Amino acid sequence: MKQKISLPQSFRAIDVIRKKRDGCELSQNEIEGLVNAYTSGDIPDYQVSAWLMAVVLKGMTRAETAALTDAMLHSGDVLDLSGLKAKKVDKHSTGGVGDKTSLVLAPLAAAAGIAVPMISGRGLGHTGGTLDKLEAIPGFNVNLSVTEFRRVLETCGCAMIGQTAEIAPADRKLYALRDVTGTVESPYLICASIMSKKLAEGIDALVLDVKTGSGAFMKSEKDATFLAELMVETGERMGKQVVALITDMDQPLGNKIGNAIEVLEVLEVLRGDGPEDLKELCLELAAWMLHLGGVASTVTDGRQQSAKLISSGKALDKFRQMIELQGGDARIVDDPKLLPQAQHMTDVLSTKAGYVNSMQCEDIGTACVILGGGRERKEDSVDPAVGIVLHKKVADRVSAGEPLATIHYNAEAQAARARQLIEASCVVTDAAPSAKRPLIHKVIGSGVMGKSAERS
């Protein structure tokens, strides 16, 4: 139920901003006051922007992080899904380039008999957003009411929406503001954002995909591990089973970056095809979802069940059903040409022969944003048709004049800027890289499985 907390007469946003600017710990009442005042429109964007930057620069204590998560969680309704017999399990990623796993995992886990109430977000910075990808499907409605969300969930076992007016409205406002004020990367803000809307879903368990590398918000594995432990601790504090996988984002996941073309790659994976790295990560995340959901006795069993659900076509059928129930054109499943398509394409060619030694993954994500696949400003709209298709990944051999990538674009000037970034981001050397980073670095488990568990 929604908890309405009235502001104390003495509350002043400027006092909270100054206190955090000076590195002092805020009280629960001060954090609740700021969150509630912003959610209700009583204080302006510029004051909250100042507070967000102070948090980025000064950090937060564990108590502050928990208070912020709780205030954002109770800024709206917390769903009661106890009437659903199936265990409720969701998955969330901290954001990456080419990361479209949610679109695979929701129908895949639902096909296994798990309820997946997935509340997602839009693109942040250089990373793509699940909602933007879903809206590339003609007619797909991510703005369901809580009643409609529940109906879809009860009918097909999965539903994917954005933060509604009823669910975590504070996060919806803060999420958009962080995107345009350079305050995305704070682990405390990331934790509160993710956990508030996930806990508002009424879930029993949560699988987190915490990215690390050049395309992640957490560049170092140390920082990614800190964030993962912070989120696991927050979830467990509120009585949920939480597992976090630390996964690689030193290069884009899969081969396609951009909303409509990522949906196309999702369809490929659900048919049993698609890039190996994307398939591997989807199966691993699904395995943990099935294990926490009680339909797989072990993670290995969950992986095997997930592979069978894809090969049998049941996961694809569930995706088709969810699209229909949320107003989308389900014909795209069998005829992907119905997805938005860019007017022009151009190749980015390698200037030398050798091996792709590395990619500046963030720059590739930024190139997609420049094309119109994301938002450079808060008020920008997203072009679902544009994007980038990679033909080479790290350690691949390339000849001089061979395409590294193909740009799908609708504006020449944007394509020229994107091309420069992509060319600079791909480093080709005479020798192959000595070692390739693993896709899955480690797993940090819930209290049920121990504080830290290596990949099973």
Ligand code: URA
Contents of the next structure:
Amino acid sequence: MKQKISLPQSFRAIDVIRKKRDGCELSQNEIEGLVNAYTSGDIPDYQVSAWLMAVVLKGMTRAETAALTDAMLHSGDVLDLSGLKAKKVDKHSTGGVGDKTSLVLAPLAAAAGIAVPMISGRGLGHTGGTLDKLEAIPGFNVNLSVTEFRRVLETCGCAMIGQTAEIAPADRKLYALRDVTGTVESPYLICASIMSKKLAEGIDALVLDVKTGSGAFMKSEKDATFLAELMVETGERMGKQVVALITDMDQPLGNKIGNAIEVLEVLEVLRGDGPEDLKELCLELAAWMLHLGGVASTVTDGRQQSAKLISSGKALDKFRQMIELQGGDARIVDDPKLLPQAQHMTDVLSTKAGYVNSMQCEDIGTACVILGGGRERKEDSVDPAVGIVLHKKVADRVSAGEPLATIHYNAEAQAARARQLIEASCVVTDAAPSAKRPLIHKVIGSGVMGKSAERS
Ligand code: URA
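Show the other one: the form predicted together with uracil, since we just had the form predicted on its own.
Below is the whole assembly, all chains and molecules, this chain first.
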């Protein structure tokens, strides 16, 4: 942990809050002062909550965003992984519903010879979090010290942890506060949060998955593009190769939502099965990781290599090895029944025949939070076993009385609230939807700025 930085006599949080509230630009010193004071516990949650809300409402300039990213990055140590021969490449998503790609990608890219030092977050708002999913694996430790993190990374090529007291501690505190104060949806805060922890990992390159649609923080493609460009620019300014894929989150990714349930789907994909959308996105993101990591000469080559690493079982073997090294029960790989299971299940039935026209994806994520799969308050603990399995996705045909989804639950009252949300969120119409949204909307950065995703 960094030495405690003493605040300048003149620093007053109230002044910084007022200045942002009034739409003025903050200086680097003011931003650093606020971040350092919060990290060291010198100013309370309520003042930082007010400042965060002012940022959500008034925005930030590029200079402020860079200063915030830098202050958060330097709130802890920046890892020096230059001793590792392999190129260090990570991937990060802006958050979605059913988005479990990180659990597939870390072992998959490691199996290709890339080092993946992954520092992730917990569920935020209606979205799931990689750490909560990993902790559904009995014994899995996401709180490794930097020394342990390095050892796991050197031994198996990937390691997955949360922010520590040593790495990006400011983001850890701010992330938890934003989650419960309605201050997640700001491109500037999302950019600083993601880029500070990613840049602290000592990576050479980064693949970003920026979600767009009803389950994303950035609902419109325009806002997602703005965020993607902000992050690519911030990363490149710090000398990293960064690419951002804008991908669809207008319905959940894959069929399973919930922590242990999503680990099940990860195992399916690593065995070469699993839902098509999830498989396709994993292969595309892995392809970019392999390409930026210098293991694949083109993205197409990266896709082909990734598919082979799955069919040969090498990616699954890496996942098993990483679980063991991080203290988890690796028997879940061959016996998924060892994962936590909810006590009850109930189906949500379609009241009419037709086609699933749309899903309110955020509400499905919220239904999972209500079941206990996420947090409604900062102090809540997460129930790893609960979740939702979708039997129908957008454009699927459904008969009257056929299950749209199955809820896995441990408390009746929560299941009833979740059912209402799921029922209201799935719209069934007589005709199939006229146009299908693409899974990958566009690719930004690393020489493809602004172009549509190429399948070259
Ligand atoms: N993911 C992060 O790590 N931070 C955010 O602010 C949003 C998504």
